[in-house]
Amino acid sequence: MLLPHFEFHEPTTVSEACEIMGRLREKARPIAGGTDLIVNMKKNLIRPDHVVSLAKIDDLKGIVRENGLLEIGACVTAAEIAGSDAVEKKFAALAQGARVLGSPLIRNLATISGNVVSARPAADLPPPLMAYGARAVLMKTSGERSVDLNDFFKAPGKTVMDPDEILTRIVIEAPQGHYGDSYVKLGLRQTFEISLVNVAAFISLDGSDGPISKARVILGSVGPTPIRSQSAEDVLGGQMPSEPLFARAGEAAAGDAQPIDDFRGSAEYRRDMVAVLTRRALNMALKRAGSR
């Protein structure tokens, strides 16, 4: 499959990239790793007249943890996230998501910005990011804004981003106290597979053995966008963690799922797996909470 004709731009600063996107708007698409955009262009699903590479902008690279925040530049790859001590130590669910994203070759190219802005329902990084309450920082020539990822996705392939905006970084406030996090993924194969169902869980305990003070459960690949399961969180809030509680939360999460039938699995199977994976994710999160 050949790429359609397009004009290629290589800005070296964020302001230059914003100027190009502001001038070309819908005619242009930004590219970081290109693992989604190039494939979709070869399939003729997208035919931008201009492609704006972000790869030479140093300000969009690097992982920085300071002042209680973790900032991940738009061009940071999944492999860099998976190998980061700063991520692994405080944001283990995100590291888990990065480790199971595609093959090693894909992980060396795919970026956090691409995995987020492509808005694929089965993407591996949005669920753990949403579980931490991460925010996407968007920039254009007129200024910058920050959007909670729980409000970012609108539909498959669609987000709240304007045509002239670029995502510059993801910002996460570091959790404190006794908390646990996890990400689990089910595919038809063990490796190189997109998710049939995925679940990210975060719980914060009131004391080392105390009740659950905060819970977030995010479901992926069972709706048009990643879904925050409010029903599961309502079951968990204020309760002592236990296997029966987690099983009830799993059933509640299954009720929030909006799966479809397709060649990879039935909606009924996916819904059942939401209950199973939610319970597993919560058990893993509780185990991590006990070790912190």
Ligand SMILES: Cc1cc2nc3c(=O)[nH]c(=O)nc-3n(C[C@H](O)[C@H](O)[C@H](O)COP(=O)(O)OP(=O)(O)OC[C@H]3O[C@@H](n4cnc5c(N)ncnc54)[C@H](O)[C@@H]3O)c2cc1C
Given for the second form:
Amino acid sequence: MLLPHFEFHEPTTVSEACEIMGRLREKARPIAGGTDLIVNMKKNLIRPDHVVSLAKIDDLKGIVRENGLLEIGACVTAAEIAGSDAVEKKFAALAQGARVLGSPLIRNLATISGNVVSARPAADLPPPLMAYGARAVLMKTSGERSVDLNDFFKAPGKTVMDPDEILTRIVIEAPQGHYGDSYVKLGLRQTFEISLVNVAAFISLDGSDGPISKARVILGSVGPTPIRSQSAEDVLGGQMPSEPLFARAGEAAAGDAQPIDDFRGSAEYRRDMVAVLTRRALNMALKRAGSR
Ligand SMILES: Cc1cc2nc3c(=O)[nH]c(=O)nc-3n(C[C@H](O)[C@H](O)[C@H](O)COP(=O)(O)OP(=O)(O)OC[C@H]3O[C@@H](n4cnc5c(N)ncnc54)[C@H](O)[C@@H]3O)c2cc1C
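Okay, that is the form predicted on its own; can I get the form predicted in complex with the named molecule now?
The complete assembly is shown below, putting the previous chain first.
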């Protein structure tokens, strides 16, 4: 499969990249790791006349933790996230998502911005990011805006981004107190597999052994976008954590899922797995909350 002809741009600053995207709009596509874009261009699914590389923009690199915020630059790879102490310590679910994304080769190229912007329903990083209430910072020539990832995805491959916008970084407010987080992925094989179902869970407790003050449950691969399970969160809020409570939350989450039948699994199986994985993710999150 050959790549179609295109013009390649290599800006070294965000404003230069925004200027190019503002001028060319739909004719251009940014490229970060290229693991999605190049495959889709080779398959002729997308034919941009211009490709704008973000790889030489230093401002889009690095993970910074300060003032209670974690900021992850657009070009930070899954491997860098998986290997970051700052992420592992406070954002274990995100580290888990990054560790199971593709193969080592893919993880070394695939970036957080590409994983978010490509808006695949089975992507590994959006569910944990949404569980923390992460925000995407978007930039174009006219200015910057920040969007909650829970409002970011519209359909498979579609987001709220304008054609001339660049995602510059992901920002997460560091949770405080007794909280626990986790990410569970089910694929057909154990490794190197996109999700059949995935679930990210976040709970915070009122005191070390108190009731659940806040809960987030995000379901991936069982709808056109990752789904925040309001029903599961309603079951959990204000209650003492327990195995039967988590089982009830799992059933509620299964009710919110919108799975499809395909060659990889039936809708019924996927729905059943949402209940199982939600219960498992909540148990894991509770264990982490207990150790903080
Ligand atoms: C063999 C294989 C296995 C895979 N396995 C998994 C898996 O297990 N889990 C998973 O989640 N994904 C998987 N993927 C998908 C892919 O690797 C990831 O989604 C990856 O994170 C995409 O990042 P990237 O930097 O390569 O994106 P790119 O290919 O560079 O870009 C993807 C899209 O995002 C846009 N984009 C990128 N960065 C920006 C930005 N900063 N601002 C605006 N637009 C931007 C591009 O224009 C393009 O439309 C796999 C892919 C392959 C080829």
